[in-house]
Structures are given as C-alpha cells and as structure tokens.
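In structure tokens, the next block holds one chain alone, the form predicted alone.
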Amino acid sequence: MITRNAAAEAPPVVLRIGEVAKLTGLTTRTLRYWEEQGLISPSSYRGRGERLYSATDMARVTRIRDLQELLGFSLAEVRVVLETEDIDVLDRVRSEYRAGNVPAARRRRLLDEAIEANDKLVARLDVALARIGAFRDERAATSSRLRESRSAMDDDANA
C-alpha cells in the first residue's frame, strides 16, 4: 500500500515534447511555436535542448488547445485568458493542494480560493460565450437576408 508521503515523494511526471504532442493531438511544431510566442515553456531541458514537460505544463497545453478548439480563441485571446490572475490562482492552488501534508484547515482555504477563482473565470467565459452567441446570431440573420435576396432574384428572373 502506498502511503500519502510515498505518493508525495514519487518523482514528478516528465514528458518529452513528442509525448505531449501525441497525448494532446498537437504537433511538435505547434508546441515549439507556442513556446516561441511565450504561451508555454517546458519545466526543464535535458542534454542538447530536449524539452521536458511536467503535469502542470501538460495542463497548460491542454488549456490552450481547448481555448482554441472549443471556444475558437486566437492565440492573442488565449494569451489574455492565460495572463489572468484566476488561472494563476487555480494553478497555484492545485499545486499546493496536491503537494501532500497540507493541513485540513489550509486545504479548506485553498478550496475556497479555487472556488472563487474558478467562479470568476466561469463568469468571464459566460461573457465570451454571450459575445460568440451574439456574433453567431448576427451571421445567421445575415445568411437569411442573403438567401431571401437570392430567392427574390430567382423569382424576378423566372417572371
């Protein structure tokens, strides 16, 4: 049986760039580009510059991918989200909470911090989704008007 201390002392998960790419469905080129843009940075490097990613790095890569694929954010918009204090709070709280040997009172405070930061992030996402919804509705209305104009032209041509 593994004790909590043994689990806390286990070596951290370290992934090479190819492994991260495979697990996330991205290319190594994408990961290098994101690094060039300052969106991610490997936790460490091994001889000859081999990039090594921690579980926290992997979570950030997944977050960037999700912001792009699920919400359609550009890299500039992703940067804004990542630079918000709430993301940093959530990452810090997650790391401290998982560190082990955290007293129950501190874990409660960490969870309260995480709840508050996550709620703020959800509120910002709701605003972004509302803007996306409004844009979509505008495009759908334009599509209807264009189809009506096209149909009217066809009717005039057939008359």
Contents of the next structure:
2 protein chains.
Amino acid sequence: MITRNAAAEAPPVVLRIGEVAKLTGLTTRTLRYWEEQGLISPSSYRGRGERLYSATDMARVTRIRDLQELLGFSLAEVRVVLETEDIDVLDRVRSEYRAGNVPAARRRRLLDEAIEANDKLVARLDVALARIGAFRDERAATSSRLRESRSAMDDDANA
Amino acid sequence: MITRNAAAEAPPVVLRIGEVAKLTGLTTRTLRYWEEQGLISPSSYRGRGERLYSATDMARVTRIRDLQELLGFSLAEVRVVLETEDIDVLDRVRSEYRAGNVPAARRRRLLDEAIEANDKLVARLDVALARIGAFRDERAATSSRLRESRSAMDDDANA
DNA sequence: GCAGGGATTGACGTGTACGTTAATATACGT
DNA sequence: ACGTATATTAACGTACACGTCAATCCCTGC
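Could I have the structure of this protein in the form predicted together with the DNA, to go alongside the form predicted alone above?
Now the complete complex, all chains and molecules, led by this one.
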C-alpha cells in the first residue's frame, strides 16, 4: 500500500537556529548574517522573533554553503545565483496556476534575465570543471612521479 | 635543422612587476603582498631592489591565481599546494644529480609528506569535480525548463 | 518557581587580502 | 642629460565575512 499523503502526514520539519547550525556545520552568527544580507529568510518566527527553519530553508542554506566552499563564490555572487533560482521556482508556480497576475511583458523580461544569468553560470562552471580537471590530472601525474621516486629510493636502500 | 640550443639562445624572459601585473590581471600590490607572504620570490633583483620575473616566476604567479580563483583557496592553502610542488621539482633535480647531499632519511620523510599532501589534494579536487559537475547538470536542466517556459509564453502570445 | 539552556538584538572586534597614498629612487626614451 | 614613467618601502585604510561579548528574553525540566 502506498502512503498517499505521506508528505501531509510527515511532521513539518522546523528547526531552530542552533539545530540548523549543527546540521550544516555553520554557526548561528553566520546564519543571522546571511539573513541580514538578505540571502535567506526563515519561513516563520515564533514568540519574540525566534527563527524557525523549514526543509526548504535548509536546502537554501546548504546551497549557499556549497556555492561558497566549492566554487569560492562571494556572498554577492551567491545572491545572483539564488535570484535566478528564485525566478525559476516562481516561474514553475506561475506555469501551474496559469493565471499569471504578473504582466506577460514583465514575466518575459524576468525569464530572459534568468536564462542569461543561468547560461553564464553554466559556462563558468564548465570553465571551472575543465581547469580543475586539468589540474587534477597534473597532480595525479605528480603523484605517480613521487611514488616512483620513493620506490627508487627503497631499491637503492636495499642494494 | 633542429635548433639544439633554442633555450639558450632565446632571450631570457625577464619582466618588471608592472608587466607581470598587466599580463596576469593582478596588481603590483598583490604581487608584492604574495612575496611578503613568501609565496613567490622573483628570481632576480636589479639596482635598488627592482624585481625581475622569469617565465618560471610567471608560471608560479598564474598558478597561485588559479588556485585562488578556481578553487577559492586561501593563500595559506595555496602555500601548502606550492610546497608539495616544490618538493616534486626538488626531487626531480635530486634524481638527476643522484648525489643527494640531503640525508636519505630526511629525503624520504619529505617525499612521504609530499605524497600524502598530494593525495589529499587530488581527493579534494575529485570531490570538487563531482559536486560542481552535479551542480552544472542541475543548472543545465534549469536552463531547459526556462527555455521551454519561454517558448510556451511565445506560443500563448501568438494564439 | 527557579536554575539553566538556548534564543534575541545590538555593538564592537578580528583575520584575510589586498587598496591607497606618500615620499623617494631608479630606469628609459629622445 | 633630462623629463617622465615606473619602481621602491612604509604606513595606514578598507571590504568582506564573520567572531565575540553583553544584556535580555523565553521555555523547559525538576
């Protein structure tokens, strides 16, 4: 039997800032800083402003961290990437509901911008992949040389 | 006829700091800073300390820049990578001259360290490649969706 | 009902990687 | 030989991305 409404039954994953910090390896300060910079915004608050993070929020947080650590993006660059992702999500919602309350011309412009930004990112990623790949191969070759050198040393020692 | 001593005849490429800056897109300040931090050291000076950069120096400079920009390495991390490369070069020289004036035990230790550091770097590069690759594919998919969305819009407009 | 753990908002401090300016010296083209 | 472009060191300034208190405020378990 398929649990048809598993998503509906699943406990709404809401985490406090400290839990998010532990799960992601970040600090609470960092999370507040990112929010201060407009990169994230916890989906809800409680009481006197206690932040509550949903699974979506978590995904966004880890995405930011990945962009930062993997690609060395500054928060400004991360912001640009996230904006095009937002447009993408927004666009899918609009497509479903079909009744766009956003003027077609404006939506078209947003789309074009998102496409351009996205293409630039892909191009950048391809460049990074190529260069890192080349570097990796180079280091692998170095690895072989070093190991050969070590064997030679060991042979000498046993001669 | 093969120019047997092309390297010897070739004009020794020595550049002044400003030329290196223009060629690499860095600033003179950055080059001096890197030197201050022990990452580079121009192969020669002239007069009252005017820096002169050889082709080897240039290679090292661009290497540092690549590590920084492509992989988001800090200068501290770059330093580690460069050190293992230095050992590699040093090791090849030693292999050629065979008469190592460095004690075998010490050389062995350096080699082991270089190998370990190198392997770690390769592993790190592989992780980066995998993640960036996944991210790239994701963005490529996004690209398709956005373009489809735009065609749909255009079709609507012409209906 | 209160100690303790975790949350909040300021506010100020810090490390990295340079930018900028100043005063001065040297190299290069004509 | 001389002006100008480029170099030098030294010192201070700055942007980014947080770290680190401090004072206060909930909420929970015993």
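Residue numbers count along the first chain shown, from 1. As the structure is a computational prediction, the values presented were derived from the model and not from experiment. Just so we're on the same page, rigid core means the largest C-alpha set that superposes within 1.5 Å between forms.
### Query
Is it true that L23 shifts between these two forms by 2 Å or more at the Cα, once the core is aligned?
For L23, whose C-alpha is compared between these two forms after core superposition, the shift is less than 2 Å.
### Message
If the two forms are fitted on the core, does A59 show a Cα displacement reaching 2 angstroms between these two forms?
### Response
False for A59: its C-alpha shift is below 2 Å.
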